[in-house]
Amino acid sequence: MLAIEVGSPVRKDPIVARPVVYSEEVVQAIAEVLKSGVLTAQHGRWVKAFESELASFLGVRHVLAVSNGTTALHTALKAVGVGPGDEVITTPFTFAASATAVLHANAVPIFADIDRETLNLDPASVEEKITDRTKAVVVVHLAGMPAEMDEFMKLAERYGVKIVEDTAQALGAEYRGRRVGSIGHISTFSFYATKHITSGEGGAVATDVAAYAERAKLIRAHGEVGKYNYELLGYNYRMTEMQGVLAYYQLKQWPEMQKRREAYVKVLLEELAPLEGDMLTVPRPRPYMKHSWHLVQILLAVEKLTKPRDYVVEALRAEGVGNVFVAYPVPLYKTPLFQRREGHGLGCPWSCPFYGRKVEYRPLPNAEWAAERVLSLLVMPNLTEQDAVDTAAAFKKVLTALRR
C-alpha cells in the first residue's frame, strides 16, 4: 500500500536536498571580513576575487557580481539596450524572473514555444516570433540542459537581435565544448541557495563585450562615474563581501560538488530505466551537450495513470522523496501577471506609447504539454547513491500502484 494511503514509506527518514557550504576555511574567511569592517565590494577583495575566478571558469573577459539572479537579468537587458518599445522573446516554461526582468526593463515579453526533447526554447518558434521590435532573446538553459546556442547565434546574426543567456540553473554545463554563459552576447547567473554554487543570494553578469561590461558596471551601482557624478539611471545591485566569500569558496568546490551530483544522477537514471518509455521520460542532453543537473526533469505518462500528476508528487513525498516538486506547472503566459498585463502601472510596458501594439498571449502546445506532465527532482551535492536507489524505488512503487 502507498504511504499516502497509510502504508509504510520507502524511506522513513525523508531525502532532503541541501547545499554543502560549511567549512572551517569559509568560517575563518567570513570572520576575517567581519573583523576588518570592510563589508562591501567597493573596498573589499572577495567579490573581486570571485569575479576573476568566475571569468576564468567560464572563459570570458568580464564578470560583474550582483545581488541576485533577477538583478543580473535586469542589468544584462539594460546593458544591451533593451527599453521602452522593445520586445524580448523568451520561454514560458521557466521561473518568472526570465520574463519579469523584461518588464523591469520596461519592455514587452514575448513567449515562444519549447522543444519537447530538451524542454528548452525552440529556435524555430523564436524565429516565428521575431518582429521589427525584437531587441533580444533570453535563452534559458533549463535545469542544467544547454539550449541550442548555435541556432540562436544564427538568429542573432540574421536579425540583429542580442542573445542573453540565462544560466541560473546551468553553471558548468557545456555546449560543443564551451561553457554555457560564454556563448551569447551577455549572460547571467544565480547563486541562490538551491543553485550549483550559492552565496545565499547572489548573481553575476558575464560578457566578452567591453561596452556591455562598462554599462553593466554603471547600472549595478547607481550609474555613478566618479564621486556623486551620475551618468545614467542605475540601481544598487552590488554583492556584499560576505556573499563574495561564500561564492568564491563555492566556486573552488564546484568540481567536487559536481561529481557528487553526477554520481547521484547516474544511479538514479539507471534505476529508473525499467520505467522509461512506458511510464515516464527523462529529457537527456544531446551528444554535443553536457548537462549540469540542477534538476532532473521527469515527464510522466499521465494518460496511463489513475491520478493526476500532483497526486503523484504528494505520493512520492509520502514515500520519503523530499526533493520532488514541480517545475513548472503553468506556462508563464497563463499566470495572472501576464493575463492581466500587470507592469509599471496603467498597463506599461504593454500600453507604452513607444510600443503602440497589442500583444495576445496564445497557447503554446509544447509548453502546455510539458507543464501538465513534468515533475522535478532537485539535485544537490549532499545526495547519495542510496538516495538515488530509494528515489527510484519510490517511483516504481507509486507508478505501479497508480497505473491505469
Ligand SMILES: Cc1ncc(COP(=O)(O)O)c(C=O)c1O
Given for the second form:
Amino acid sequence: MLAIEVGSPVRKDPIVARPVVYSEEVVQAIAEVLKSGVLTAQHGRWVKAFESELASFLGVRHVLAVSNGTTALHTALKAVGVGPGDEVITTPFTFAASATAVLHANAVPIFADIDRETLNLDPASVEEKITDRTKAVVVVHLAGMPAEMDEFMKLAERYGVKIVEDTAQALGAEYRGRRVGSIGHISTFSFYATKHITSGEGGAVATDVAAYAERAKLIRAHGEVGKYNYELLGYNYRMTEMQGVLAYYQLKQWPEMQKRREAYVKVLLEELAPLEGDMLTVPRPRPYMKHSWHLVQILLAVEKLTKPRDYVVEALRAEGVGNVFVAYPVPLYKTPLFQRREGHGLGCPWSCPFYGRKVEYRPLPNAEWAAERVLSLLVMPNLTEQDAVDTAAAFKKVLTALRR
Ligand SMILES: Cc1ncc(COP(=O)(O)O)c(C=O)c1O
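Other form of same protein, the form predicted together with the ligand, not the form predicted on its own:
Below is the entire complex, every chain and molecule, led by the chain shown above.
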C-alpha cells in the first residue's frame, strides 16, 4: 500500500537534500571578517581570493563575483551590449531568470525549442529563430547537463551573435574536455543554497574578454569611475566578504562534494535500471560530455500511469523522498508574465518603439513534451548511497502501484 494511501513509507525519516557548508575553518574565517569590520569586497580579501580561485578552476582570465545568478545574467547581457530593440534567444525549459534577465536588460526574449535527449536548447531550433535583431543566445546547461557548445559557437561565428552560458546549474560540468562556463563569450554562475557551491546567495560572471570584464565591473558597482563620477547605468550587485568566505571554502571543498554527488547518482541509476525504458528514462550525457548532476531529471512514461505526474510526486514524497520536485512544470512562455507582456509597464520591452516588432510565443513541442513528464531529484553532497537505494525503491513501489 502506498504511503499516500495510508500504507507505511519506504523511509520513516524523509530524505532531505541540503548543502554541506559548516566547518570550524569557515566559522573561524567568518569570525575574523566580523572582528575586522571589513565586510565588503571593495576593501576585503575574500571575494577577491574567491574570484581568482574560480578563474583558475574555469581556466578563464576574468571572474567577477556578484550578488546572485540573476544579477550575474543581467550584468553579462549588458556587458556584451544587449539593450533596447535587441532579441535574445533562450530556452523556455529553465528557471525564470534565464529569460527575465533579458527583460531586465530591456531586450526581448525569444524562445527556441529543446532537444529531447539532453533537455537543453536545440541548436537547429535556435538557428531558425535568429533574426537581424538577435544580439545574444543564453545557453543554459540545465541540471548539470552540458549544452552543445560547438554548435552554438558555430552559430555565433555565422551570425555574429554573442553566446552567454548560464552555468547556474552546471559548475564543474565539461564539454569536450573543457569546463562549461569557459567556452562562450561570457558566462554566469549562481551560488544559491541548492547549487554545486553556495554562499547562501551569490553569483559570478566569467569571461576571457577584457572589455566585457571592464564593463561588467562598472555595471556591478553603480557605473562609477573615480569618486562619485558615473560613466554608465550601473547597479549595486556586489558580494559581501561573508559570502566571499563561504564561496571560497565551498570551491575548495568542491572535489569532495562532487565525488559524493556522483556516488549517489551512480547507485541511483543502477537501482532505477529495471524501470528504465519502460516506466521512465533518465537523459544521459553524450560521450564527449561530463554531467555535473545538479539534478537528476527523470522523464516519466505518463501514458502508462493511472494518475497524473503531480500525484506521482506527492506519492514519492509520502514515501520519504523529500528531494523530489518538478523542474519545470510549464515552459516559460506559458506563464502570465510572458502571456500578459506588461514587462516594465506599458508593455516594454515588447512594445518598445525601438523594437517595433510583434512577438508571438507559439508552443514549442519538445519543451511541452518535457514539461509534461519531467520529475527532478535535487542532488546534494549530504545524500548517501542508502538514500539512492531507498529513492529507487520508492520509485519502484509507486510506479508499479500506479501502472495502468
Ligand atoms: C538556470 C538558472 N539560471 C539562473 C538562476 C538564477 O540564480 P539566482 O537564484 O542565484 O539568482 C538560476 C537559479 O536559481 C537557475 O537555475
